[in-house]
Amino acid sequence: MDINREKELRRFDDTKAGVKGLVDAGVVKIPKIFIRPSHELAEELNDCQINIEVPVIDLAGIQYEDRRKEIVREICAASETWGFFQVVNHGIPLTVLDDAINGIRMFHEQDPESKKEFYTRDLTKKVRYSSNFDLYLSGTANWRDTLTISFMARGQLKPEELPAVCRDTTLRYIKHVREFGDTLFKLLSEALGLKPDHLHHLECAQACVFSNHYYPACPEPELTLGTSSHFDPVFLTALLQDQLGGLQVAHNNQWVNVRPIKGGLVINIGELLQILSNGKFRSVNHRVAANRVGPRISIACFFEGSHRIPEKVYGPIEELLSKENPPRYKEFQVSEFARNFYRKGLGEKSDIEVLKIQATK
């Protein structure tokens, strides 16, 4: 790493104030560590963003057999063609969603000294606040701060470990979204032609990580990103975003804006579920644009699977395989896949490529 760049990174990191600290200091030019390489910026000028919609799936009436079959078909189609969809009428009260967003806003906007006790780069900490988990690994820092909350198993985290300012609202949201996650995995099991509890028995939802992002207004949004393009190294992601927008999904080699829907949740297929489905479902590239207005707040729930010891080995689901549909991926362990992801910065080549089985003639 360039010595001057490393000094800049350390200087920024040592403030423990994140990007929010830069904005509070009144910066009008973003520091060099956030500026994307010139070739990326040149490519961006030629990229077109198209105004088509990510599929929106209404879950109303899911308790009725005919309607449930229709919902399953819609989820299957979206998972195969987009890898992303939004859900509405999912059963989580709007007040819970709004309170969760407001709670995360309050955490990030409280007195800097109150946040510093949670500031760490130790990924083993269950509750940690930082700016850019990959700060020293990525080529370019992102315009984003994050409060991360990890659950390796249900009930493992004590309430008093969470910041007081957002404790109640966050725990309430976590309870609801984990319950909704169980519903999602049932629907996805059915979309694969399996019994509703198949993915549940594989413990795909056992461990969860909640990334509570804060994207401050950026004085030069055209030079940086809120989150670099990447694939999620998990089974499934459920995202709650505010109404500002900025999330973009790669579709047919173009960036598509994911329009915020009041009360909606964005769902995307993770790389691990792509492997389990033997490629039937797609994990796709996505990113978050920086914005001149803000802050933007989002809460991503990453369903990571089983971290039990001895570790569970995952691979393409046997019931989906046949002579005509042989396994396309090798088996893997969740922790190994995660370790490989955290060894490099966002935007680097996906590790799913390493697990692909080359077809023989």
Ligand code: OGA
Given for the second form:
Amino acid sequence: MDINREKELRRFDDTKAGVKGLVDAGVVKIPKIFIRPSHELAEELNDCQINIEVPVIDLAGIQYEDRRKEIVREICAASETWGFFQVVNHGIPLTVLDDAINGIRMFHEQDPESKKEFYTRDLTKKVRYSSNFDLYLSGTANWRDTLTISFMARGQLKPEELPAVCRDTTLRYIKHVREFGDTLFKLLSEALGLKPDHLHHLECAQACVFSNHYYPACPEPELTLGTSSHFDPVFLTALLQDQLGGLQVAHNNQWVNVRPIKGGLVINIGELLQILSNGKFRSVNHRVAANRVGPRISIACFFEGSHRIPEKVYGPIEELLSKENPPRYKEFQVSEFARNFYRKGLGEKSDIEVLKIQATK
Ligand code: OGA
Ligand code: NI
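Right, and the form predicted in complex with N-oxalylglycine (OGA) of this protein, after the form predicted alone?
The complete assembly is shown below, putting the previous chain first.
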């Protein structure tokens, strides 16, 4: 790496104040470490498509057999074509969602000294605040700070380990979204033509990681990104976003805005579920644009699967395989997959390419 860039990164990292710290200091030009290379800016896909949108699925009436079947069909179609959908009427109270967003805002906006004690790049820590987990790996830094909270099956997180400003609101939201995750995995199992408990038995939702993002207002949004293009290296993601917008999904070679819906949640298929479904469900590239207006806050809940020991081996679900549908991916372990992700950071390329089995015909 260019020695000056390395120095600049270290200087930024050492402030432990994140991108928010730069904005508070009044920068009007973004530092070089955030500027995307000119060839990347030139190759930008066309303007965002405005006349199509990610499917919105209304879960009202899910307790009725006929409506449930319809919902399962909608989820199946969205997971096959978009890899993304939004849900409304999911049962999590609006106040729980709003309070969670506000709590995260308060965490990032509290006095910098209190925030600093959580600043770390040590991945073994269950609560960590930093800017750009892949700061030293990526070519361009993103205009974003994050508070990450890990819930593994073993080594339970104690409530007092969470920052006091967002402790109660975060715990309440986590409880609701994990329960909702169980519902989602049931619906997805059914969408694959399996018994409702199939994905649950595979422990897909056992470990969760929460990325609580803060995207400060950016003085030169056209030169950088809030989050660069990537695939989620997990089974499933449930994302709560505020009303500002900025999340974009790649669809038919164009970026499509994910319109914020009050009370809605954005759901996307992760790379690991693409493998389990043997490619029926798609994990799709997405990113977050930087914005002159801010801050934008989002809370991503990543369902990571099982980290228990002895480790579980995952692969395409056997019940889905046949002579006509042979396995398209090799088996893997979650920890090995996660390690690989953290070694390289966010990237355009899917991490499951290496697990692909080449057709022999
Ligand atoms: C992510 C992600 C989108 C957002 O954290 O993986 O895609 O809107 N976040 O913050
Ligand atoms: Ni993502």
